[in-house]
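In structure tokens, the next block holds one chain alone, the form predicted alone.
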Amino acid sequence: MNYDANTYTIKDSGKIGTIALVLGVVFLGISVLGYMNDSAHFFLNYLTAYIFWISIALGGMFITLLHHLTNATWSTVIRRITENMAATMPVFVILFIPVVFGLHELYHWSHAEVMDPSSPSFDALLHEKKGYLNETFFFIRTFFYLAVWTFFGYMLRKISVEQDSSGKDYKLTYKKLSAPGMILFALTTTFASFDWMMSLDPHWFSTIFGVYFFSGIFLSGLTFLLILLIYMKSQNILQNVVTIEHYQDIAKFMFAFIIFWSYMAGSQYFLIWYANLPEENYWFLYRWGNTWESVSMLLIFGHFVFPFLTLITRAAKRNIKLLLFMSVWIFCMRFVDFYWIIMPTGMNEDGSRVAFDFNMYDIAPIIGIGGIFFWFFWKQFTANAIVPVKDPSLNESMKFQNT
């Protein structure tokens, strides 16, 4: 990899993007074998991988919007990375196509017979939700979510790249874009979590589910950001630009949102468990039986207790090796979280819930979609300067010191 420290550009990006693309294609091909073996299990795996990776792109979008709305200076040096994370949305528009074809495998409410009062499979409760849970409205909403995210991802990056050549101060322009962008981000991510995940089990509901999803989005974006920054540091890229002070601030956010995610997860669980209503608590009962209890315990201790105790000190947040380990660890826990939400909704032919059985066909879509995502991200990221070189706050950001 050939990096020019004077222009902040990567002249030769190496084979990273090509390797990611090859891995993506190969493992998506392996996923097709999974489809041939068990189509219902394939679509659940694919949806899990899709939401996991799109949450990283959405995390980048949120960080970028937050940066502009708060007039932050410390994060200027990392802004180009988060912009390019958000700008990968066109990939996810294309990658949603398999979900379209798997709609009937994934979503019980999409079956016509459950909405037909004359059918033996009629479901009175789902019939009452027909105005919202129907295929046409589902696709309209999904198109809207992806269109909104694609637009803001494209515009945030476009204006930033233009600033590299024009040198203009786009602070007001960014604010005018980011203010409505943040509102639409909150609405679309909330409803996307309802549509794509909560409606997998359409009898169940949680009013806190959207916030729970958001907390995970931010964590996903932060972990990907830290892993990439530490990798670039190992390649002597952005030395003395992104400093230990920036790593500490990112780690602060990561630590805070580990707590926030845990608070949302705990609030959802304890309120439902304490009320002890059969129409609500069965969702957790499924995840505490049929071999899923080990995954539930992993989330409690792996997604909260261990990261909380490890990152609680200032020294931990300034230890690069420890931050890399914890970023990779939490990155994996984010996948476990989505896997735990989505996979237990699958049904066996006898009507029972699927048991926990993690295998190659579970891994293949993660690497497949991840390879395509990273290839597109890396291609865009290395096409221009990797920091906003003419942003007025760049020098101040490089000199940032924690207090």
The other form holds:
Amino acid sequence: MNYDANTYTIKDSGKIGTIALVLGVVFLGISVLGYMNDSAHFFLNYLTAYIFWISIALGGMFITLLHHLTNATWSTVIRRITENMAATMPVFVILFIPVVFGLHELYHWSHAEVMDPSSPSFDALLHEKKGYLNETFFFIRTFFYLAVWTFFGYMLRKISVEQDSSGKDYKLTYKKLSAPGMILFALTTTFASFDWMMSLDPHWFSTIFGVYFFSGIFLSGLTFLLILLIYMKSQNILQNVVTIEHYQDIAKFMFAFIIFWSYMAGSQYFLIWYANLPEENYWFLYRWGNTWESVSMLLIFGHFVFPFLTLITRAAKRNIKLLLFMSVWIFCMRFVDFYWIIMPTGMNEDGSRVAFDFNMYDIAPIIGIGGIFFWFFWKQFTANAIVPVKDPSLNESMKFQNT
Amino acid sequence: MSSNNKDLTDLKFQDELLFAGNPTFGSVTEDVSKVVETKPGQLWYVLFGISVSLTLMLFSMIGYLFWEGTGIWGLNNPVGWGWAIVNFVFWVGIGHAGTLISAVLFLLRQRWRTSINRFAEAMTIFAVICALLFPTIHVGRVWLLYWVLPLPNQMEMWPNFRSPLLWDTFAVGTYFTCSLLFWYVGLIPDLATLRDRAKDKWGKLLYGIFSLGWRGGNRQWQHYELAYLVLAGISTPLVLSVHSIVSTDFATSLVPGWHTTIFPPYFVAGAIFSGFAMVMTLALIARKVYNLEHIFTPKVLERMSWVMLLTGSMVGYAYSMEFFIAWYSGNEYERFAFINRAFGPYAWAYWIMITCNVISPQLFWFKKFRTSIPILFIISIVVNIGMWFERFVIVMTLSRDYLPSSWDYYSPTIYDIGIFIGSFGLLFTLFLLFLRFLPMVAMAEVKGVLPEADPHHGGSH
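So the form predicted alone is up there; where is the form predicted in complex with its partner chain?
Time for the whole complex; same chain goes first.
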């Protein structure tokens, strides 16, 4: 890999991309074995990996939209990265196909008999939700989410890359794109979380679920951003462009959103625990009993207590080694969060909930989807300068100081 | 095209353009201190007279309430919580803007906050005082209020730590203490300025005592800045926690329409929304009365309108989520609660709420409305009304419980209305006294963001 600090471009970057692609294809191949081993488990697992990676892309989109809407200048140096994270959406459109095939395995509401009053397995409660939980509408919605995200991911990157050559100031164009983008982002991520995750257990409902998903999206995006930045730093890329001041600011966001995530998760848990209504508390009960206790505890201590205590000081936020460790740690915890939401909803033959069972097949879709995602990301990212070179606020961003 | 260019220049030099008329260190001190040092105009006395009268009405009605009991309100069965709880949540919410501006925006490096933070914090403190009044008088036997505190006593009786009403005591108490400290710490350098300028004996003595021997030395500033940062860090979680706790008053119950998981963040967003509206109202009045148009500039007001647009949309999001999930739950009681809100006997209140809180701030998408002072004033009032109705709509969920034979309609009595209006009198009395005796703009902070404060100011590099 060859980095040119004058033009901010990475040349002959192919190797990393190729490795990612090969890993992606090989591990997606391995997950086919997982499918043959236990198809129900596989689909849940695939969905977990899919949502885990798409939340990183969405995190990139959110950071970019936020940057434009708030007139931020400090984050101009990292904007090209987040733009390219968001621009990976076409990958996720393709990778959704297995979920389509797994629909009946994943979503109990998609079974025709539960909606059929004459059937012995008729479910009156689900019948009430038929207007929303039906296959046609589900696919229309999913198509809409992916289309919206693809559009905004594409446009944000396109305008920015155009600026590299034209040198015009697109501040107003960005804003006009980002304002409706943010509204659509809020609505699509909310309903995507309802459709893809909450409806796995179609009886359960929680009004905060969309915000809970959002808090995690932002965190996922930040961890990926930090890991990538620190990796590039080790390769002497973007030295003196992304400085310790930027790391501190990203770490502040990470710290804040660790708290925000815990606030969301805590509110949801606390209110349901307190009211103790059988129609909603069971969702937590089968995540507490049935061998899932350790995962629940890991989430509390690993996703909140430990990062909260570690990242609290200014010195910690300016310590690159610690930040690398913490971003990898939180990156893993993001996966635990999705795993904890999605996997326990699986059912055994007799209708009881599945026990915790993390096996070697579980790793395959994570690396598989991750590899494809990273290959596509890296290909687009290195195709142009890795900072928005002609952005008027770039200079100010590079000189940014935390006061 | 020319307007685009202008906008870009503004953004680029936003810090320098925050204040109009090229103020200097000297002119800021002069403009702000003048308000305190000169005798107020007739308008102040008129406003103060009205406010004090309303406050006296408040206290006499509270006196009657203590004598007669809460039966003088429109409370009925099933609506055991009436206007008192509505007003409590309303006032606590108002307070949030002050803390958000002083603490959260400080941590987010939003320098436009400097002109409004002082009196927003003052408003916080007075609003929390108004808020605390309502649960206090709502307990009925107010002389037993100390029972909510975990005091050791011979009765061996402890408050119920599982009760959200007890958490309120702690949450709002903590909030009040921290806000007061934060406000006071921020005031010290400005009090010292007033002390140094004071000509009469009382001014010298009182400003002298409360400025704690401030001399403006390097060391003092260092400690001050650190203390300010730490207090901002402590206050930030309080912005979230207080209204989250207040929301649990409703959300931990089993009442359909109250028990919903989005309540904590939804209440916080609503609180900030209503608080910004109130700050806007007060700022627009103050800048007119005291000729401070060059400090509370349209730039600052425009930024406030952005926050209102954001929080107003969040509140709109929460309303839709509640409605959607009530339907999605498939639970007929949940569904009924929301249909009843929108189309039942309180539909009028519900649609006032939607119009004021969700629709009206959407006007702020347009620069024309964000920069028009009359429109800002009207919307800020409209939002205040809407946010009061939000709490009213939530509380009135009680009026139709599980048993149709017990359904009832809450009609406020003259005492409900009088005590609520009286609480405005209390707020404005305290606020006018604050304007009279304390610097309403944080002079030291405003100076910090003036071009003059830039070490390179006037230099060629």
